[in-house]
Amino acid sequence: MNTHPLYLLLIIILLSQFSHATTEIEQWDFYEWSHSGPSKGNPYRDVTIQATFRLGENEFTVSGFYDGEGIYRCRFMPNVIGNWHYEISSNVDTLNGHSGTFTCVAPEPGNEGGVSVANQFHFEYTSGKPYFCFGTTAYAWQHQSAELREQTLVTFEKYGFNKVRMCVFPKRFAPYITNEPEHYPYMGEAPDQWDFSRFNPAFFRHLERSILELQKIGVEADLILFHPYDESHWGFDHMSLEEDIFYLEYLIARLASFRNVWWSLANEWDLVKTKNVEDWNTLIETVDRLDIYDRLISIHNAGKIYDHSHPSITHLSLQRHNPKTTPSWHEQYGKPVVFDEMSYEGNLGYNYGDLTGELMTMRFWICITQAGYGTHGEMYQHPENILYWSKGGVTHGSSPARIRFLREIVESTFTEGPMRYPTEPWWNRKNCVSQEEEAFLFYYEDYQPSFRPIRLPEGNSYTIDVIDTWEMTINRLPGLYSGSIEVPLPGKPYIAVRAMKAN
């Protein structure tokens, strides 16, 4: 053995540095502890593992999970900057009693934390930055080829979509989605011979990669936990309530620490014939109980609206075609309203898949100027049945660019979520939102007025922009304005007016 003094000094320095090494995790990112353990029997059911994380008065306990090949993991999203300490507890000696520390540091640019409800009808990031929801729909995008998945991510970023509705389980909807996924969520034999007590870690690792890819481009993953589009093929929609809860326990242990996750209990819950309202209430409450981070929770309808007064439901996820009803939903439930399905742009022979780009864009503008939010989808016929609404890929419609333009308008106009302005005369209230007396946004749909009267607060001076929402142009009128005025308009459809307080 080399006993040269310089060699010994080098070893001492390296050991000293290692002993003081500290893992650094960004605030609102996730820390992961992992360790080897038993792989015999059924580790998914037989082994329990938890981690308790502490910093001062902050204490959180999370459930861990088995990730296959004898590896167990516990994940935690720190919400406070500082040095966290953790302790592991398990019913297995080789996993029990571990402890350690990590340091939570300030987040890097682009990391604003998770999204939650703010100002009753709107959303914001944990950092306090407003979140304006401009979603899209690609139900089974993560179950497609690598090339198609990459195209999908490029499309999301290109058009500024910041939320995607996506199913955890694979989806069938003949003839448009019939391909088998790369991985299945359970061990067993395809198509329908599954062991619902043993998960397939490869499936969930693939899902995790997809969610983290979305996180990198600023997209929230609105995860649909159950859906009726199995067509009696896999049987994932026919599990027992106990199996459903077991699935939720595993999924939430793996994913809840990802800051860009939302929970959507179901797509079209009322079409899932194997569950009743009591079952759904149990599942909603299970998600709420297991998720220590209070992620957003919704449940989406086909015909029958779920009772959104349930305290665990954070916002309305509606399938309805008329976003002008937003104020009535606000009044009834007192929660944010997202029209996650207000039909889709496309040319299919269904009454929910044949909107023009003009109508899709108009519904988005109505959503915003009624203080609600909309979600895009596209169903154009394709020779290989690659419908963006199901498989993602590239869009072919005319609304995505205009939806991005709307997002740019909203984010440059409002520093907080837009609120209805109910005290103005009828011509203001039709489609109008404001931020206090700082900014106003009016929208005139497919009418074509040559002027419109509006009333602005007395004593303030405002700039006036005439916005062509279809041509995506902004024309600022000369001068400043106050009180009751008539705004000259171009006499064509899809015009909006923005008034912003000067300076």
Contents of the next structure:
Protein chains: 2
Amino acid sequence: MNTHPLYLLLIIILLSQFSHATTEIEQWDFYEWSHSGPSKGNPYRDVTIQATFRLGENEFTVSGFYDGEGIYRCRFMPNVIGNWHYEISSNVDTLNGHSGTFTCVAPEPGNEGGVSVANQFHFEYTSGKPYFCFGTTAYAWQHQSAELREQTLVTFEKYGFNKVRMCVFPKRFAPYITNEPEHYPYMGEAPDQWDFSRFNPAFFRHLERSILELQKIGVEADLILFHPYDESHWGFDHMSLEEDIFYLEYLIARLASFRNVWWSLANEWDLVKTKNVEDWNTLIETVDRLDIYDRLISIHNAGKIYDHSHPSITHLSLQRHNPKTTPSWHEQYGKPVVFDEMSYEGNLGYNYGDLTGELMTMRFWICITQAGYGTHGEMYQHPENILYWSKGGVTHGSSPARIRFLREIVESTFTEGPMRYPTEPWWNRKNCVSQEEEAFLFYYEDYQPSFRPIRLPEGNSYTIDVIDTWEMTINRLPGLYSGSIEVPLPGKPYIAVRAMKAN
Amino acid sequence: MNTHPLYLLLIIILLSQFSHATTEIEQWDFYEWSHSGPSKGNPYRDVTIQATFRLGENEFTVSGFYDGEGIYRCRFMPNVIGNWHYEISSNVDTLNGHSGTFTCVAPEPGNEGGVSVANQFHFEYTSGKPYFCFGTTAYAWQHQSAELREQTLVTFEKYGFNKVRMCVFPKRFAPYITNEPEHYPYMGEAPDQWDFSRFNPAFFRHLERSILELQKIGVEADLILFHPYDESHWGFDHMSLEEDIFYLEYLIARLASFRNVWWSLANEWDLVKTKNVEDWNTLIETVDRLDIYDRLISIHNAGKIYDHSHPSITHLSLQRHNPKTTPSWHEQYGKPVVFDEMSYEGNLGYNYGDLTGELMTMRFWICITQAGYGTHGEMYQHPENILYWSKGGVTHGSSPARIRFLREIVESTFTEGPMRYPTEPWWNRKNCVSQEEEAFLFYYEDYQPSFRPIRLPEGNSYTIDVIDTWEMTINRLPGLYSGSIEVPLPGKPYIAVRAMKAN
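Can you give me the structure for the form predicted together with another copy of the chain, which would complement the form predicted alone we have just seen?
Then the entire complex follows, led off by the chain already shown.
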């Protein structure tokens, strides 16, 4: 039988329609609808497009966005398994009135959904799995060369960092980072002639690829929406409030459906001289209003800590050198505390990039044993100014391996729920967290005790591990213990003790 | 010529009279008048004796004391060179009405007088020589064996400690110190049957010998008058207020004329459960009233810091782990700050005796570069419980040699006057002290910068020394410097920088 070529084409089209009709999307992945539309005028400003997604009583309306070259897209992250129906509305006829369905299926292993606040001071994935935050800092990693980006991802995975603080806008901070990014967020001419009403889709597609690369290796993108590191070079730090909001609308339309996105309104908000608290509140509320997924929202300080009683702020993203203050922040704001800058490992000459590996590691352990979380960063001098803290790449310090070791301990110790600090006896309260009566983790910083008294609940039996947090060894003591005991220790710094209830 | 034996005796007596008449006492040493008197009844309670000393317009009246075996003494420290006249008054005829003279001569080298507050936050000897306080802690050293006491004095001298915190009363703190002293302060029967109206002169003579041994090697005796470490064994911590005052009267009559005595009302006053703030104020005011020499007066806390606005308190004798708080204490009370316990070097299991040598040394450097002062102590476990912190003896730690090194640096750097923290620029203010424009000392703790910006006054030229405070080396950079500079550093912890004005 002879087949006419047009007949074959018809079959292909039909098959593709069929395939479209039965698109399967994992729960917490995103579905993307796209369609061609007008490319004349200013589609970013002139075209509005929304999509409403329904499954039973679940109904969500999201804004779409113009992705350049005449293409419009609407993205949606389904939270419920089943068949979703959608309808498109637009002020443009060619986009308006489309409808369709897709099927949300169970997530594959490794997809636990997004991260949100749980048990007041902690985080968990939508699946219910606890998320223990072990962040790192590489502010402009995605604006660097492909080779460096590849190194960065390898580093994140190697050391088990599960969050990275990264800026949407490129970063300048002479002399350590002055290079131009591959893409700019706006149409116009570098360095500072921009049309703030027209975005550059290539910039955002690149950002999205980076975020999805992070997602693949289990890293949350703590996206910094505004920052002061512009040095009057590009001008992205002094757009008008309307331009800021226009940018947020576009960014959130593109990115809110990415399950590993967190919104960090600013790095060092108090150093951004062009915005006041009223502006920041407006921007925080804008993000909260536009993001239908209630992703995490924070605002990071330099000196002055933002008023975290704002109901849209989900957790504290602090710059402070002393994580022992965690309990007082817990008490003041009732929200999780992440020390997103507690100084960085490195050898720079300022008082924020000269921690030894020992100090960086110790601050992480203090965070954890105060029921808070820490974030890593590194600023070793480099002949080509490739400082990990901004550009990513490989790390040169000694803390990352120890931070990974800590993460392994935390995740294997507190399997059932949140870390809490015990309320009594008082000596347990000093750098100790517990998970009910199941597990206790004590940490003795850079002191060198040859023993320590601890008190475990009576009536249970516990195994005792003496942990050398620097040498990364775990030594289980013989026998089982309960009540008030003195744990023999090696009399050197950086020792922790773990007690776990025996079965 | 034959000489009759009685004639010879007469000559001897006359010579001894002559020698008595021309007794020479160094300025700031003490003159002691003594005479026999009644030994029956209770001379401590029943006999009053005073001596009034005069030289020109200088007139001082001091109380004498009963020294047992029928001997009464009056002691007086002359502050003016010349011929002093004295008169004795007493309610006992055999003591009343005596008079005489002595000559106060210039002090010998090594005798600089007592220590008092100078330049608001600092100390100096009466001679005007600055006294930079580098204290240590050996609470009950004088109650130990002669061999151990000898070791203790050698240790003090070896490491240049120029103050020791020591308790008048013996100390019990099981399991680390439980031995009985050689002497008890009261007549009666050990351990707890005492006549609080009768002192034991042997106890006080032993204490005086110990204080004079300290004086000989340049150590101030920071005498702790009351303390809570009695464990209901002797009962010296719960005498009545009248008995406390009776004890102070006797002690001060004996000891106030010793130029190296400081009065520390208490160690851990807030742990003494038998006295309230009103009692303490009464005792502070008693000491201030009885001591005509205005010696230093302090009261040391455990947790709660005493209200140091009391005008009789001369300086803060703090227990606090973080000496970076010095400027706020300066601001609050306007008095010198001595961190008399900032935890101790050692390996004990509590959170006050497990500092590494590095941490103990670092806290000293932080004190100094905050224009405050620190005190050393050591609590390494010992098979015979000879812990230096209470019993003295030899030290086992690594901080004492570094503390001596720091003292040498301070004394050779700030030769002209007090240490002040610069008020600008801000980065100089972090752990930096200066002596006007003459000298600057910066300290970078356990950070590891490979350089640091500092700003020196324009128009002067300075030498720059890079000091490794752990290795105890001083490396002078080539050339002279002024204004804003970046000092190259070795990129390791425990580095200090000294700038001294070139001639």
